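Given next, in structure tokens, is a single chain: the form predicted on its own.
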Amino acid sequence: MPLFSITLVRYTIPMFDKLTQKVSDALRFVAGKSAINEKNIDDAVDAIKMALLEADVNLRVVRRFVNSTIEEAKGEKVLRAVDPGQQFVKIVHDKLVSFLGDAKQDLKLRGPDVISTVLMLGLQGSGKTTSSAKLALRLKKEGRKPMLAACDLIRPAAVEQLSVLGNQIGIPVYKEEGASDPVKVYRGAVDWAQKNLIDTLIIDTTGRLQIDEAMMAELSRLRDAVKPDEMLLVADAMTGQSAVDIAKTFDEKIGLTGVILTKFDSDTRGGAALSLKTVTGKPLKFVGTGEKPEDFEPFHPDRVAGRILGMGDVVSLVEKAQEVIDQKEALALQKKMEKENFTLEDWLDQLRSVKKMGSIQSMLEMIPGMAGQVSEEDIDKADLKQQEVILSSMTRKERANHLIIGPSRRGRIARGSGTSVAEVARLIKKFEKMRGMMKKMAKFNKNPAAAQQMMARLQGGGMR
């Protein structure tokens, strides 16, 4: 994982943070206890119930969750267990996983010799067109050869938006100027796909501000012509239970194979994600986690349940790191740290790697115990940006050997980065301190006992 220096400031709590904090508080009175009784369970479940209702989870879903949890938690298996507190937490975790969808649901696409089709559905403003491009990019990274078909012929500029997005991510977009029939455009797209050895056709369809008969009639006609392998509804997480109601209507009228929830990184309460599977019976397959084309992830119910319970999501964090960090480079960097050869050039590379991994705030949420613990603070993105600008204003020779950066060079770097000489000096001082710490940490990796002693001192208040 990249190494970096961060500064903390106030921020807006993202999705699930409030729920995580309340659920963690509820479990704290039960988890770890060597003996619990029915009242302990009732109190904990009641607190979790209120947390779920405040998170805008569907009332019927909350009732099911509460009843099934109490029924299982009050059995002999828990009350007489060796560690009943942990057993209760496991039950809550397993119930959350079940309500979120049990397991990650992959797209059911056919082999590369046959064109698979994905019909993207949703209301205007849900992020349907953007999600179509994000899905295409993910499939491309997985080794498939996707293309996009512009069949939203109602919304002004929808075709142009898809074309721009396709160009940005290197995905072909089929469109027909002046077209009025989406079925005709689809058939043209299939012909083009066959000639160009495309294996996945993602179709952006018409949307409206609200569900109406004209839209449903057009989508039904397109569905019958396409006979898609996947029919994915794109819904906005910020609309809460409205997203669940929309999914239910689309499934009844058109039929769905899954849901994509956008704006999953927002400060919404998370009720839609927790209610979708139970209310609609359809799995949540992907979530949009930001504005970049890469901010699009498969939905893992077990990992999300772990994050809600404050257990973090280390697996996802490691996967994010693996996407942007080369193993050989990581080993070379470790050797540099051991020998105190870590340079400003290496620091700049690490800052850029962090940016590729996405929001540092979202990474912190994946670390066990961090969710809800930084409710007043976040990463100072402006400070990270300033560090990158100052480092970029240096020459390669200066980044390779910071000791040559004297007063005149600091003045030139400050002018080039739009900062002050004092800020440049502060960055160099911070780097020297960090480099010393890195060398110590590299040694501790080879000496677990010393590392444990250091952690004990830090936890005992030795770090200031």
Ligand SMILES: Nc1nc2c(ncn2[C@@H]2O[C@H](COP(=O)(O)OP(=O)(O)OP(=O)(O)O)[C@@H](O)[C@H]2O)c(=O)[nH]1
Second form
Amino acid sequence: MPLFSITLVRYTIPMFDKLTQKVSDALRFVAGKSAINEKNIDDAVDAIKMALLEADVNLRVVRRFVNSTIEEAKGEKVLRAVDPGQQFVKIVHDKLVSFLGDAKQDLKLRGPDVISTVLMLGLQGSGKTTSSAKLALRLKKEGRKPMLAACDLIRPAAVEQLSVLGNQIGIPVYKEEGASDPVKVYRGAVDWAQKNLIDTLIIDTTGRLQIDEAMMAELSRLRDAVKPDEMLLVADAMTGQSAVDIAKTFDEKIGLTGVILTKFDSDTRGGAALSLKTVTGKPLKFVGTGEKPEDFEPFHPDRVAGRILGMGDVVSLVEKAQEVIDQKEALALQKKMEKENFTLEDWLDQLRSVKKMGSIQSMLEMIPGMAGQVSEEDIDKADLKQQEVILSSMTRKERANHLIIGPSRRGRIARGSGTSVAEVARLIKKFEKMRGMMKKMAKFNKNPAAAQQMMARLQGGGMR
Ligand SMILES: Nc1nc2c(ncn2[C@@H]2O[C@H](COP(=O)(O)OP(=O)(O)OP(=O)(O)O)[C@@H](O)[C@H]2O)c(=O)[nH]1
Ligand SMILES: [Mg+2]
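With the form predicted on its own done, generate the form predicted together with the named molecule in the same format.
What follows is the whole complex; the chain from before opens it.
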């Protein structure tokens, strides 16, 4: 039942941590208070404003965010609410969701009997080729039959790069040796696709360092030939506002149906994601979360808002686990977590499968209240090894019920594992804390309203 290890390895986005920290601080002005006044609201909104500006959110977007939040928060509803702090947090949450783009936006592709086309656009190095492969892999997993077309004929190694990626993920790549006209390559790709029952054609294009006329002319010509179902701009999240400006220009010159933000894994600020929809009107559809073909996620505004508020992204966490482990196991584990039936035995199972682990920290970041609380040093691998040794020195019975581990058993376990009684006690304490956290997580996942309550408690200092 390696829920944790798998999640750890596969879901590693320590995104937005700075922003999350700042916003959490801002909410302390109001959250958990039984009564708030206009001054509290002003203070909180001011602090949020600073947080957004530091996150490199577009100034106009910040203003709009601030004004609409103040307007709503100062309404009767909040000041007179039974729990005004929670009410305020909810307003901020809903605003974030709306600025991030409301609901998740799926690709608008056509049925399997016609070939859908996706044109990938963007500046040099933004991640077009990588994202083309990632998208293809994703669509394949969803049951479609995608194919990649190598229409970047300018950069010398571009075709080869796409071929290698395609090979790696088992997706056909259409290329023409020595070709110089992307429209011609596209037509060849469609031919091949028709013969091979391909239903989605993903077209990788040339990027330039800057937006220039020649680039736009080539892309316009390709667009007119392809008439794509999706025109996706691939932009680097780390470039913040300039990603938003690029999206605006591409939309005006070529037309976009959506945006993929890459390098989300390294974006601690979040300015691009928060400004994009408001400035360009185009939805953020996917995010790139690493260099590997699987590091690609649909963009869920509500979940990201939750993470910015430090509530953790439990839904993604559980979903991600479900993707890779048996549904039944996932459900059983969820039940265990809810009922606090998670035992030391389960923990040992987890630890044993954590051998290939990536970053535990990033998984913990997804747990409500843990954002910014744990650093990588807190959980080094030597420590995990020690935990495994201590757990292995317990009897099965002890692992099934840690409450029976009294002083003499602790002594025996310490001797058996070559540790000390204090270290055994520390492990049990840690386990209890972890179990409590899991219970909250499980509840949170089932009942979004619980998230609000949890927020209030967290802000009140309950878990910090
Ligand atoms: N960390 C991280 N790296 C990424 C991500 N997406 C792409 N990269 C890396 O960014 C670099 C550029 O990616 P490419 O896909 O080659 O970019 P491109 O837009 O096709 O570049 P050109 O073809 O030169 O215009 C590569 O080293 C990728 O591994 C991501 O989401 N996260
Ligand atoms: Mg490329």
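Numbering follows the first chain given and starts at 1. Under this definition, the rigid core comprises the largest set of C-alpha atoms superposing within 1.5 Å between the forms. Computed from a predicted structure; not experimentally measured.
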Taking the rigid core as the frame, does I404 move its C-alpha by 2 Å or more between the two forms?
yes
